[in-house]
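So this first bit is one chain, no partners, the form predicted alone, shown in structure tokens.
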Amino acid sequence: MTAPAHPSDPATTPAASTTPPAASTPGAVRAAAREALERARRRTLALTDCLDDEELCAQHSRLMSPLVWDLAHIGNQEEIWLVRAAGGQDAIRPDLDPLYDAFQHPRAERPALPLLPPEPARRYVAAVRDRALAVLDTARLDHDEADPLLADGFVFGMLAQHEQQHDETMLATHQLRHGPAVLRAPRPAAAPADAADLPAETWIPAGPFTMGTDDEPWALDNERPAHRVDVAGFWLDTVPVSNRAYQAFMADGGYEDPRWWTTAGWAHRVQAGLHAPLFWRRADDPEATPGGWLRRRFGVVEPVPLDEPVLHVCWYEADAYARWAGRRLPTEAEWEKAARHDPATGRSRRYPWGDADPTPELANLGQRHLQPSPVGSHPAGASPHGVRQLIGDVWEWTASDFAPHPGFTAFLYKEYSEVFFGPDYKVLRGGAFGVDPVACRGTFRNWDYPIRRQIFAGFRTARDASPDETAGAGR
């Protein structure tokens, strides 16, 4: 079976805009708000229409929910926030609320409970976006609503952006299941010639900068509120870590030596088995493919390609590769200030190349293809520093702890940020190829275990400046 080939297909539609500018007109809100929710839409029915019931029901991981959980999941929760809250209408179904609370069910027991078939699915979430585009054709949406939930939309956008992010969810499932290849997309573009020549790594000097925001209408809680963070220079990689710098520290024992891991992530190394990225298998002929790796693909078995960024490694092994080379995970604030910071303006971008909402010559995002692009890609979208691919590609873990900006608030709920603020789950950065422009910017947060492997990670190094570095260029 194939993914449908027809316009809805996410890897050819069109880049369309993100979140509405701040204080737009109501008008220019609404319709924002309903691109947004109907190009989730599409995508959420090119994952799931493109399998048989029997694999929608499927559990293809433990880590993962059947795929019709998610369908389900995405209805009922535009359900209650759209419908219900932001329209006060009667509850279509209220019985499902607890049946699809991610909160009372972990993923692992999903499959036992009395889900959605996948066609009762289907025309509970069409009848659900009925009423919910019904709902935004007569919402006061404007900037000085007194509802917070409607002020610019926000409960609108706040959907589009869950929807994408669990349809980012389900494409990890796809990478996750096994038989043929069912989604198709066309490979990014070759590296640009200047790719090769880049340095390596990119000063990026000390200074305060503006972290998080207070203006983007549809952040979400952690990203708010924006204050001043300073920051001390440092060094970045000036690209991710690609697949041939990965395959270095592996031939060089870097798995087998734990001088390169802390006690918890060699420990985890150890009992887990790591040896090499995830989906990642030794060729039966190392003289067939460079460095003798193949890797599994959304269903097709491939040579490991060297220039792209490497994919599918968990926090501890990009903290041990750093160890390795000499260097270290930048932190979030040093991440974020690479990737806003203008310093001829002082001001913080919504993007690193700007505050254009992201095109395919700038980021690759969008579900447009499958895979990274080259690293080096994408130079109209570097930062004033030159750094390059530091939104779409890969996620990119950091040093931090998932912590909340000073003066935090949680809203709408606690459960969405606040409950995982803590040491536990570490902060990544930048969006994936899988990660839609809505759910993602400059002061996007994502967080996970330092021990996931699935979600689309990689990573880049940093170092802080030597004194005679620092010195001998005046900063």
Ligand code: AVJ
Contents of the next structure:
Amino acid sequence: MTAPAHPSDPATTPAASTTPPAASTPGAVRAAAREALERARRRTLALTDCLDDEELCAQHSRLMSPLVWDLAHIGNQEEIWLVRAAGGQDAIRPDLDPLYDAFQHPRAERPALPLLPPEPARRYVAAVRDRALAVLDTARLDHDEADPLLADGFVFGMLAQHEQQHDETMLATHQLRHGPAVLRAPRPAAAPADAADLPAETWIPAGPFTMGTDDEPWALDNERPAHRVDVAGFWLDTVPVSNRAYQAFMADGGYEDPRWWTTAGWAHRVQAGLHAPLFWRRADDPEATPGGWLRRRFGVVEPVPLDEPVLHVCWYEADAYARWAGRRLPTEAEWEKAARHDPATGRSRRYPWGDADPTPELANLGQRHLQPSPVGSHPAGASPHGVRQLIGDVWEWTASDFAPHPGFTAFLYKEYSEVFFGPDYKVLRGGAFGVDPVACRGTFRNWDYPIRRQIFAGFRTARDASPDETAGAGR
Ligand code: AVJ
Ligand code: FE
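Please give the corresponding structure for the form predicted together with this ligand, as opposed to the form predicted alone shown earlier.
What follows is the whole complex; the chain from before opens it.
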């Protein structure tokens, strides 16, 4: 098996706009939509062409679907929304709908379904794509188009994001899979010279800000509407929690001390036998390995790099670490204020650095690397207050349950967000190295169960102002 062209190959990845800015012309929206769909498809094929049929049909973990399910599910959703709903065309394969409906079959059951084998699945997604692009070529995509599916090309942007989200899920399946490495990518650059001297925490002054959005054209339903939220002043880690810091928690007996864990977190820690991040194991010769731990990363075993953000920890572990450190996880509103509020203008921006689309200099996104950048990287992508790596590198667990913004309405379908609202899911923010820019922005909300560790999640911590800081002038 030869390694496929990596989706990060310069030859296959044009420098492209990710999301059409508000008030784009229909022509610009059409071009951005086509590029986003084609970029997603190159990635989907790169993640599936590198494995043989047996591996594509296997279930590499009970937590995941066989890759061949994700592949045809991507096409089936595209058929439902772009070909049938937006294009008004007849179904190509209505018989496939129940097989690829995520709500009819939990992941663990999917290998037993009469799924399309890999070659027919590839032909199916290609046939759907031909029709979807024909719909895109003629659709009215104006901002004031009466059909909300088409206005600003929303449904095309939504389906590009859907495919990229499944690509990230497939990347997690690759990480869970055992066997020789099939994915390759260059390592991220070393941390910049100032990384070691950054302040550990950054003060985010008190005051209201605008959370969520009304005018980001491809923002999903749960990011809407824009609303004012008052946030007390707080301290936020300047960079994500590193493997070095996390190992200090481990070395201090953090996993053995119920004081740091919630009741539910401790019960889970004991029952699941958690003692280190997922994919870590103790080095055979710990003295010879800095930090003493190894990790398996996409089929390669290597020493855990101490200056990289910690990855593959669940919410309960993040929450316990924060309590051990005398801190807490930031709320979702705190996170978004730190990432979007511009103190100079009072506006909320699309990203920490401003409104411009992400670039490799600004953030580690798009599976250009198969790991996070070292802590302190991407100074150009810092927020106005100097917080780094809010976008890219690792998803960041927040303290918050997944809840609707005030005034929420479900769109396109209530199974995207609405059925998940409630205390069962915790919100993650900021995106990871395997997230495409089209599916990542300052308002983007991800969610998962607090026990989940196979996702590309780390965290940073926060704390309230101490009493004298609250009283102090200039705070
Ligand atoms: C937003 C990542 C939680 O994978 O369950 C994919 C995205 N929704 N297909 C998920 C999604 C429908 C969703 N997450
Ligand atoms: Fe899906």
